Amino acid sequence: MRSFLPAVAEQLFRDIQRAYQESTQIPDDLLIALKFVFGSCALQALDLVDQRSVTCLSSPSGRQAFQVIGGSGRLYTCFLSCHYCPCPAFAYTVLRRNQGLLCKHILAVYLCQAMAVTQQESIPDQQMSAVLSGTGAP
């Protein structure tokens, strides 16, 4: 699922997963590596993780989307399968200027997945269709 990320990022998420499973903390060396690889959005993403701002929506048909409550309180629906977030930072920094791998919302999703702290919510297929089309929220 993360095949579009550089190998160093893939390995970093695996290392975070392993460390967090062992001690429920991310060691300083991995936090430094996170900041080095992802830049300024790393700290903001960790803040979103601490606030439990990431929810994985899943439907009976197997569709999955992630909703992240941003720092301003706005809800962003992110898709890891196509590496997309509708936030302005993703559009500008990642897509337009090509200056970052991810926005803080997608990074928070990856971190929550690695740490197994993602909130889970099952929704009906009809509601998932509304979320995916941008016409509804859970």
The other form holds:
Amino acid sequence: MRSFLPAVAEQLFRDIQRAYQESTQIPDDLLIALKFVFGSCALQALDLVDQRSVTCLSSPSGRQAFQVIGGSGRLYTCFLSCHYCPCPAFAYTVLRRNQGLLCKHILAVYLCQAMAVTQQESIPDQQMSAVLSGTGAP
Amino acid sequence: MLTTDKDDLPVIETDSDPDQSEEDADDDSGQQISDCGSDSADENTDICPPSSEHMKELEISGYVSDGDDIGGTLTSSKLDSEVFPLQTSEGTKRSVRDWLRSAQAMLQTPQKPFDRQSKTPEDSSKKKRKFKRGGLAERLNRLQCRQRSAISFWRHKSICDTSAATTAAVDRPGVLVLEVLEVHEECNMQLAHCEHRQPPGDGHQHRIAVSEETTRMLALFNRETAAQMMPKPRDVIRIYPPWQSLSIEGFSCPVILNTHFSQKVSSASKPDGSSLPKTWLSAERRGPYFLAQIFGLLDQNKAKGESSAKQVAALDVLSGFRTRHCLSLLEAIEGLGQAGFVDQDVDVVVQRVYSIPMAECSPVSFLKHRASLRSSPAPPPAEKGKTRLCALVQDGFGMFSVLQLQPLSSSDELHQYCQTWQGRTCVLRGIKVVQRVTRERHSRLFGLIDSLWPPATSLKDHGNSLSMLNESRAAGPPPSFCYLLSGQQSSVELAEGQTVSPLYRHPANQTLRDVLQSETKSGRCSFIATVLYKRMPSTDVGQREVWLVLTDSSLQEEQPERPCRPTVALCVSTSCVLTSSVLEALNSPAACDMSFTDAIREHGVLLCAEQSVIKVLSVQPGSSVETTARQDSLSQVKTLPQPPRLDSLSVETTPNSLCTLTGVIVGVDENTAYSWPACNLCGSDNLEVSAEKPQNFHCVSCKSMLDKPDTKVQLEVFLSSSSLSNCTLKVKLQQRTIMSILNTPTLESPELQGYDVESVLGKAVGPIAVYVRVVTRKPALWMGLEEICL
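Would you mind generating the form predicted in complex with its partner chain now that we have the form predicted alone?
Once more the chain from above appears, this time first in line as the rest of the complex follows.
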């Protein structure tokens, strides 16, 4: 009972990374493929990438997390080790209905990583705990 | 009232695109709520329409700005400017509470330190998201709009002429005809495992896209294409361009994307009268994927030291869906970070197979060698050194590597490996990276790589596993670096399928004339030639180079327009391994045909060094040397003119060549002139004076008594030739010539007479065939020659 879409997604990210490393450009056909595989969240994720909305937070204790500034300005905290996003779209489309691989925030994280345009920020441990537990002020 | 309570209701994000086309039917039909969290433009639409409902706006703005809302900030700031005029004109209409709330909202909402496009009220009427100019989203939006109109146009066209559609345009290039084997659903897309069916008469065009081994494909259909087409097993579908093909590492089937222009040609089952899209549900739905299965990339922020550990951990996680099978040598190797074992299997094409001599450096063998020298002066065996099997491989991306494998027990095994592996696709397993070599330090290896460039077919592109149809990409410059890998016997495994890989560049044989007259003065060349003369070192063959004089029919035929010398010298250096059959052929006096693969042409000189392979093709009949069967070998020895045409000796003659010479004896080297007896029967020089009869001799080799042994003579003379003036030519003559000069058919008396130098001076010699041993030009031209017998 093997699923193939994750492998397709992973390959696309790898290609984007290489294309961007070689020419700081993503060719049109990769964009089209992104749209095909990820559907409607592709365009919104690209917009988030254009706005450089993804930050990687790291703390002295070694913990890391991604923060994405959504379209409304709200911050979503996503994790490195698994796919999770607190946004309602993830809960509904990915978890509940299994109709999407990712939400636009996680997709934006992957794209920013592939293009190496993730902002970096280091925060104190206390703030990191707050961010990770979801109680912190975003 | 805007129902955008983000906390309570399940708010679903919609596509912020203006035209909700069929593609966006991905979204559940149940939603009609626009997520105000996603789109401040929408908020603007909803919140500040250019209407006079300021009261409502105030309430809403107050509500919205409870959260951290940039849009709210903007909105509220705009509203503020509208509020005050309101106040002045209708101050009593608004409650102080409302005013306070909006003021509080402005004060509360934090300013975000990044700049975002300010949304003017005019934009809200367009209901369109303004993307960053020149950004990716804007580009995708443009592409998407174009694609959507193309899709709707195509759909419309295909509906209109459905009757003609079955036969039309199949022979148009780029149409994929697939037969569905199995369909399952994953995340709102239908994945169809298909078998590629070659459309009739189109096999040649699909050669590059689909090879014999990979007719399986995985086609992805998005929801609305699948709903329209309803693929089921045994259906035949046609996918029209532009479609995309993605090759995933570790996955043998290509994945077909962008399949919007698809059409079902024939259906396995009878169409229902009701034609309801019930079959959508019949596709097996795969469960959701494991969320901890990340798609790489996320751990790249860590420091280098940690990243290798993380990589190992990530590999464990990902090993579920990624078999450790790789198409790229570069990726497999550079994933290591240091020289070590490559844990991935890599698919490569074997371009060349050869062997290299292994240096004898172990102390044990050194002692053995010394011992043997002391005991008897027996000549060491011909193949003293061991040889190691090597292969030059290339992956699908064009990257080369030299693979050093196990030592060969006999050098003849090389030809077996060559036959089995060369040109085939193999899987490399358990190999270790030894070194990364660059062009500057290994110019000969890269000369070989250059001869294999540009590749025979189009290469894969690292940055772009997607290949649009009919895309031809220039191969670019040849690689400037290459890896040295080491492995064992089991490291190379032939992939299934007996066909020769399309990437293989067969060593094309040229004629010697083409080689000598070619424009490129250095590089690799392959040819078949007849060996006219061999100059073997008297001591161990493996330690000193061998000189050969070659010719072929192209050199032997005279072409007055482009004259070329009729023979050419080739040096076999010690780094070129000679198999036992080659050594045997070289040791026998008969002429033979040999094939030289990847010989080096350097500064106009031919030589065989590392990576060159020599094979014996055929010898003159009567010899006992084995031959290697080749389908295109006609024995050139028989077709060459007998005796072969040679250049006459001239001022430009280079050493190690063959020439003809005619001259007059002007001097004799008396120091080297002598004669000795030899056995009549076996020709051996090892004679002893017989004990019983001091007059007779006894041959030690064949143990016979000789009454009248043969006499062998050695004589070196100085010749003067009319074609060469001011040149000293010293020629070591052969027995027959010497006899004719001395005017005696045989030397009959057992005691040897002395001869007068004057008796030979002035005698004409030649034309004889000579081997030019040495040429010195200073202080004057002096040539040391040796008469040979062809």
